[in-house]
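Only one chain is given next, in structure tokens, and it is the form predicted alone.
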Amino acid sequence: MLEIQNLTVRFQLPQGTITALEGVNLTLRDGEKLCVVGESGSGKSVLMLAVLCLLPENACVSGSILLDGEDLLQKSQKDLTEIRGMKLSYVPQGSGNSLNPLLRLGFQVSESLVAHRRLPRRGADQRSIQLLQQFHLGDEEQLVRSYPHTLSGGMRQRALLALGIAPEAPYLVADEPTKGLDSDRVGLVVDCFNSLEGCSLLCVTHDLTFAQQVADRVAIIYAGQMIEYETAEQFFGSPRHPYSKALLDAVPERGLNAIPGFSPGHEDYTDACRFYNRCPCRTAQCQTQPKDRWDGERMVKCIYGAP
């Protein structure tokens, strides 16, 4: 399994140190799908890049990231290059901007199959066509000979999804895989993720409807901290943290009630609960940082959240 223990990420900048993640603990079991949800800037993508050990050089990382019992943070770059593709696969965020503009699409989708699965080039090319067909891009045999700039943003995003699942790694990390896609295309992603066999999924998303369709478990991140962690059924049925409840109330189907105020900037972090200024339930007790409160495998970072 993939186990994240007390993960903290800080960035050293000319103007000072910024804490992007603080004390995150997560476990992704064999075959499980875990969705990480939160506002923009909460630290979700930093978590993904930390798992992949792709953070920039000015990042200071503490804690551990155990993949099948081995700490990725202690691995050499040579070992990590082998792990990425064989054990860990990645679907990056963005409308296909991670595709190399100088290489044909088919080459990029099939590259991991040649490098990690040792498929011959002809077999890898045929497999890349099949993967693209899974996402209904249209005329896939011609598409594999095209360059990324000839595709729309949504097509490039779906091509990235095909690239991510191509090596059939046991762990798939996906960062906002439905961003920029219409509801029909989101349905293709849902079908793809739900059909994955023998693969564990760690997925960052802001789309709660998508998370409800895909996730076995949900983790909520707010201002760099994990504030709730439980099964998807528990989160969507009876969330405990006031922020989680507000997130669900902001979904169009539940009234589109925007959360008042804004997330605190890094310079605004204090000893209080980070949701303090926006929380309708706050009291004087909330001026002290709450501890993680566990109830079995369910966690909430709130003094009122646990029974």
Contents of the next structure:
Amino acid sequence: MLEIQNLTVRFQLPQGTITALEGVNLTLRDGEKLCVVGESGSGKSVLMLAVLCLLPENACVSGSILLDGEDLLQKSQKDLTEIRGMKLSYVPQGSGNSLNPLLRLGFQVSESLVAHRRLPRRGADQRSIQLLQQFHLGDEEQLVRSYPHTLSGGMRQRALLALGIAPEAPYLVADEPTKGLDSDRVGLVVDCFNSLEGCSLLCVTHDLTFAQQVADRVAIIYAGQMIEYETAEQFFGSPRHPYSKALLDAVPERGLNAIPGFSPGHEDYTDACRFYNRCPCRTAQCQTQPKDRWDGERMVKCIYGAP
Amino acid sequence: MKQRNLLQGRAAAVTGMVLLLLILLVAVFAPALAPYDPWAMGTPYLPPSSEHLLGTNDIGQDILSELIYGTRVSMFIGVCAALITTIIGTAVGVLAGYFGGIVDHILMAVTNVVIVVPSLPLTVVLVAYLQAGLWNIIIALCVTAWAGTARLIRAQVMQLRQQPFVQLERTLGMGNGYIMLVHILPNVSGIILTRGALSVASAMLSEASLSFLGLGALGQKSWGAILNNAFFRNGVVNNCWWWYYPPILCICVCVVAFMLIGSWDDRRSRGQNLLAM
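The block above covers the form predicted alone; next, return the form predicted in complex with the partner chain.
Following is the full complex, with the preceding chain placed first.
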């Protein structure tokens, strides 16, 4: 079980301090699939990096991140190295250079198996082929011997998924795994994630359709705060936070009604609810920030979200 | 256009390698190629003739034979010094660039001090204090030469460290040593090879300077040492051009060979190295 308790991340910059995440509480149960949804700059990637303990040095992290009861934030680098390879695996974004341009694909896909499980090189290549076949890349035997630059963006994304699931770690963290994939290929990713028996998934995305197909639970992050935490069923059926409603209304299948405006920048944070300026149902009460309203396993940070 | 540049770059490098191969063959087969024992004395100051192709020196030693044997000494010193220089420079550069922070500060402080020290005078002083053996010369040549390589490699590694694939390795739980060896090092191999080749050239030049000043390895006939003899034992005064031009020419050819090799740019790293794009 992965428990994030009161996680706050601040960055010390020459211009001042930026609060990227504020008081996030969430739980990822064993075998559960959690999608973290939010706009660009909302702090979802920071959340993910915090779980991996890979935030840059100027980050100031408070709270705790308990992985099976052990606080990752208190771990030494050596312990973390062990945990990252064996217990916690990561699927990076395919855009950019997530693969070393000078090493063959097969080597990189099964690299963690060779390093942590002491798999012989030859067996590892076989495993790479099997992993890649799951994602229908085509001609996998040839592919494991080729270099990353010969792959298209979508192929690279799928290769990175194969790389992420290779260690068969009980916890998988994925950063926008469907970026740059067409809907058929997204289907492959959905199948893959749904077939990961007993694996807990923390997936950052802004693809709501994908989230609906994969997630057991959804966490919505807005301007550095978690504003709704809900079972997927509940969230896609009747979301409670006005932002969540607006988010779902913006999906093409539901009418493509985009929310006007942008989320506030870090310098514009006030005492009011962060969504105040864009909220269709704001009242004078919203001038002070609402509390996290917990109702069992659900949470909403809005006065309307009363259980 | 790019394709053509690439081919031209290759042609230069291939020329350099052919030259180097010839030089190496001369060094290896020196006893077979040299017409005389370079230490054997005969008639002094003989101009070039069919008997002594490059004439003789003040004590009648055959200059062609001296040059052929000198290839061994000059090449050995040049290559060894370059090897040590490149290894130290790479290690310092990779460590400083990868770890950053305090490691970087300390290593770069040392590097900067080494860079500002005037290298030839320091080498002269070092050689004067150490005993003038072959290895002491090599050590003296290496003391300052690694700094430039270290700086270059550090800059490249600092960029590489920020690349997503290095970050990914860390999320896969790979150790720092593993990441540096398997992922960083291949990405700076172009710089290492280029700098290595250029280091040989500059080490050979420094060695020639030292030998010319009379600080070379005692009893070893390097090309610089032949020049030193020609200069201080009346070769120049007597206008014995066959005595001092050939070693200069040899040094030039060698340096050019290594510089041409240094111009080589790996096609693979050009096409795929993200930092070059």
